[in-house]
Amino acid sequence: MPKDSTRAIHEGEEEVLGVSSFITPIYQTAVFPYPLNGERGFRGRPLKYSREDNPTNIVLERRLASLECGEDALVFSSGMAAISTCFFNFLSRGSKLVLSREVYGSTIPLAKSFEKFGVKVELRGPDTEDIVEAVKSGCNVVFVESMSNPILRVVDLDLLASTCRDCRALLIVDNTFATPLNLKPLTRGADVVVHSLTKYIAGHNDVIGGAVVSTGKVIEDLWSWRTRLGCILDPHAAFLVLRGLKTLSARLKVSQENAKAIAEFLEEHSKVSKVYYPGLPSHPTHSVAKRLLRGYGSVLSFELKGDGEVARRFLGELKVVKASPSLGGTETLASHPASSSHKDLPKEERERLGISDSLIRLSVGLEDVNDIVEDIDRALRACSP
């Protein structure tokens, strides 16, 4: 089988609609010719309408399924659309969802909104052992992130997947931070993988998208929900994701090397009290990360010596690094989780998770690492009390 970097460029590019093309084209059409002769198209259904399927999207879906070692995949208008569709499909009145406390800030209120439909939602963790205890107590669906935001805890998928299998609970893993190049949750026992394509996979901070990878049966069910909800990815966005995906391996190699160097620099900096990066032996889940991951990613977080005001001044002093809440792109971005991704969590809950007012999250890009280090060092010295 070809390696990941090769599959990220070529997988799924078989002939589409009877036409072979070197670069997958954008099928910018709402409708297709009605199959009067009963022809069967992709997934055993004829192509009729781009709210259901589109050839550009299908190439991307084939490629993502291959990289995640799944049978099939679907792409969505955003990562949240992918998660929402999963919840609509897998949850019903009387269901119990166990959700890690340390997930993307919008995922928790989304899950909580299903309580009005008779779904019970239980927040546990962020440690894997606590989530496992909740699963043993009984549940239907478990949702975790393979690498959490913003403390970068790596969930012990071997332990969690084994417990879910024994307890007959469905395990959904958001693999956005790890990417399929560093971790393939389906091979570790997960049932469903979701991605925000906006981040590493598209990789250029210029497109919004999401994806789900699983078995053919699960994808068939989710396809029906995606069609009803109308949240398919636009074909032009799919084209941009395909283009970005081709350089994922090269981008991740450089950004991970940069992130490791910056994490080591910050760990020795006099203005920094703590650094969170799975590649550092000091990280609380370093041993799990070392066992599960092929690479440690290019996101790290660090606490400044000071309060939230010092953190805001730090962001204002940056020049090369940009203050922005996304990640996984070519640019190095810094964010303040307490006032952005996790602003809706009560302060006590943020502190319980380690998200202090002085915490900064850094998504390391492709700039020269010395330029990034110099910019951060200058900003740290300028903002400190």
Second form
Amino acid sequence: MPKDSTRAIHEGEEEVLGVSSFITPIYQTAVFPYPLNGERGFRGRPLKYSREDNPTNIVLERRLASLECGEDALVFSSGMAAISTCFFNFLSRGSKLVLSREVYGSTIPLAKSFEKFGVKVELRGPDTEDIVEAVKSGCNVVFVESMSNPILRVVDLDLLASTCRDCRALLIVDNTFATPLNLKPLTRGADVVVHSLTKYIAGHNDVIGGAVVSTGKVIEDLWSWRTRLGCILDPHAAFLVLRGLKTLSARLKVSQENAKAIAEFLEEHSKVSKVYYPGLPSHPTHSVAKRLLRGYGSVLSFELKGDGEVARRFLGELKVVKASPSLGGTETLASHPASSSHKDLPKEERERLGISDSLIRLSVGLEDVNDIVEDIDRALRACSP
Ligand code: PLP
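Okay, that is the form predicted on its own; can I get the form predicted together with ligand PLP now?
Every chain and every other molecule in the complex is listed next, the one we just looked at coming first.
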């Protein structure tokens, strides 16, 4: 089978609607000729209406399924739409969801909103052992992120997946931070993978999208939900994601090299008290990361010596690096989790997760690494005495 970087460029392209083209076109159409003779389109269903299926999306779905080693995939209007659709499909009255307390800020209130339908939600972690303990005491669905935000803890998927299998719990893994190039959770025993395509996979901070990859049966069920909820990805957005995905391997290579160099630079810096990057031996889950990941990603976090005010001044001093909470794009972005992604968590909960007021998260992009280092160094010197 061709390697990931080759499949990220070519997979699924040749067969759509029987027309071969070098670049997948945007099927900017809501409707298709009604299949009066029952002609089949995709997944054994006639192609009728773009809220159900669209050929541009189908190419992206085939490519994502191939990269994640799943049987099939669906694309959604956002990462949150992908997660919501999974919750609608897998949760019902009386079921129990174990959720890592380190998942993306909006996933927690989304899960909790299912409590009104009779779903029990238990927040556990951040350590895998604590999540495993919760699974052993009984649950139906487990939801974790393969690499957590902003501390970049790597979940021990081997341990968690085997526990879920023994306890008959369904394991959903949000693989946004790791990308299918660095980790393929389905090959480690997960049942379902979700992505925010908005991040590394599209990679240019110019489109919002989400995806789910799993077995054909699960995707069939999720397809019905997606059609009812009306949260399919727009074909123009799918085109942008396909274009971004072609360069994922090259982008990741450069941004990871940059991130490693910046993490090492920050570890030695007099204004920095702590650095979190899974590729550093000092990271709390470095040994798990070494076992599971092909690369350590390009997001890192660091604690400034000082308080939240110093962190805000630091962000204000940056020039090349932009202050913004997203990640995985060509631009280097810095964010202050305590006042952005994690501001709704009580302070004690943030502290428990290691999110201090002076913590900065950096998503390292593709600029020349010396320009990023210079910018960060200057801002660090300017923000505190
Ligand atoms: N999952 C993770 C890990 C995220 O970081 C995000 C957004 O930041 C999401 C899901 C939600 O994705 P989207 O913004 O595309 O809805």
